[in-house]
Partner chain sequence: MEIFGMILIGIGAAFLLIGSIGIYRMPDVYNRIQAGTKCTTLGSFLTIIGVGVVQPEWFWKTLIIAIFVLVSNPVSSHALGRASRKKRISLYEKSVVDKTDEFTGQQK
Amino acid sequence: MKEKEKIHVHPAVNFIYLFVILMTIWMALTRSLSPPELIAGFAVSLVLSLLLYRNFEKAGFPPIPGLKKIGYSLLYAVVLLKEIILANLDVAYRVLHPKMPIKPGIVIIKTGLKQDLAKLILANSITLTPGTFTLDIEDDRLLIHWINVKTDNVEEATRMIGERFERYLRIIFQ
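Structure block, one chain, which must be in the form predicted in complex with its partner chain:
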């Protein structure tokens, strides 16, 4: 609860945070420490973070992450990778099976996440997992196309589709 009250961080913190992220991406891409590369990266990151640091907070990036959040992010990446592989085997099975065992339908699920970025990650993860893909988002509801419908009840569908990601995202974005 206390964390929610001090949600407004100083703009300079946002600026530095965004700058560090951009600079890290640049250095990962160029993988060189020669001065011209570093100066170019520094200039580009500086201009972009000056232009964008105001929007950065609105997107709902989590505040400066602690160890727990980084740990959960890594765990989330592992879970997502596992789900992607399962999704592919699942789709491969349905595609190659002569009778095509599909039972498609469109259902609604609910999410408790608030930030736009968190919802984006949730929707993308749902798209990448077995048999479900996100058609639309409106406030706290997601319209999902499900290739093998097991239930059309909103709560049950939420538990079956969204919950396995949401419990990690809730911790990362709190």
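Switching forms now, from the form predicted in complex with its partner chain to the form predicted on its own, please provide the structure.
No partner chains or extra molecules come along with it, only the chain itself.
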């Protein structure tokens, strides 16, 4: 099967896309629609967009998303939040009940993601869920410290740790 050709878009489109992303992040973080906050966010987003838009494609960001990719990105955020909450509860339970068994160890999982940025997001998502920590990424393998190793089989560990995130990242970064 032929690999898809990379889609190149006009630099002005990358600038606008990056500006909208940065402004959205600013508004989400400040949670304010007051004029001074919006002006500051506009200024910061504008300067960063002017400095960074040329490197947008080189950084591995996916092309401008359609509704499907936007939907999967939002769904990914919900899944990540759910997994973080569940992992926090699991680790808290282990702390409060010290007799609960733990079996810390290091496992290898494999990823089908090709883009470095997608692998980085997968690794950070795994690290954000308490009980797992990404130690290294090499080619298609991630080295993971796991608080309670349930298997040392690569395929099983991949299914249990990485697949819950990777299924969304595949679509977002295709």
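Residue numbers count along the first chain shown, from 1. C-alpha atoms forming the largest set that superposes within 1.5 Å between two forms make up the rigid core. Here the structure is a predicted model, which means the values were calculated and not measured.
Core-superposed comparison between the two forms: the CA of F165 stays below a 2 Å shift.
Relative to the superposed core, P36 undergoes a Cα shift of 2 Å or more between the two forms. Core-superposed comparison between the two forms: the C-alpha position of L135 differs by less than 2 Å. The two forms, fitted on their core, place the C-alpha of L18 3.3 Å apart, compared between the two forms.
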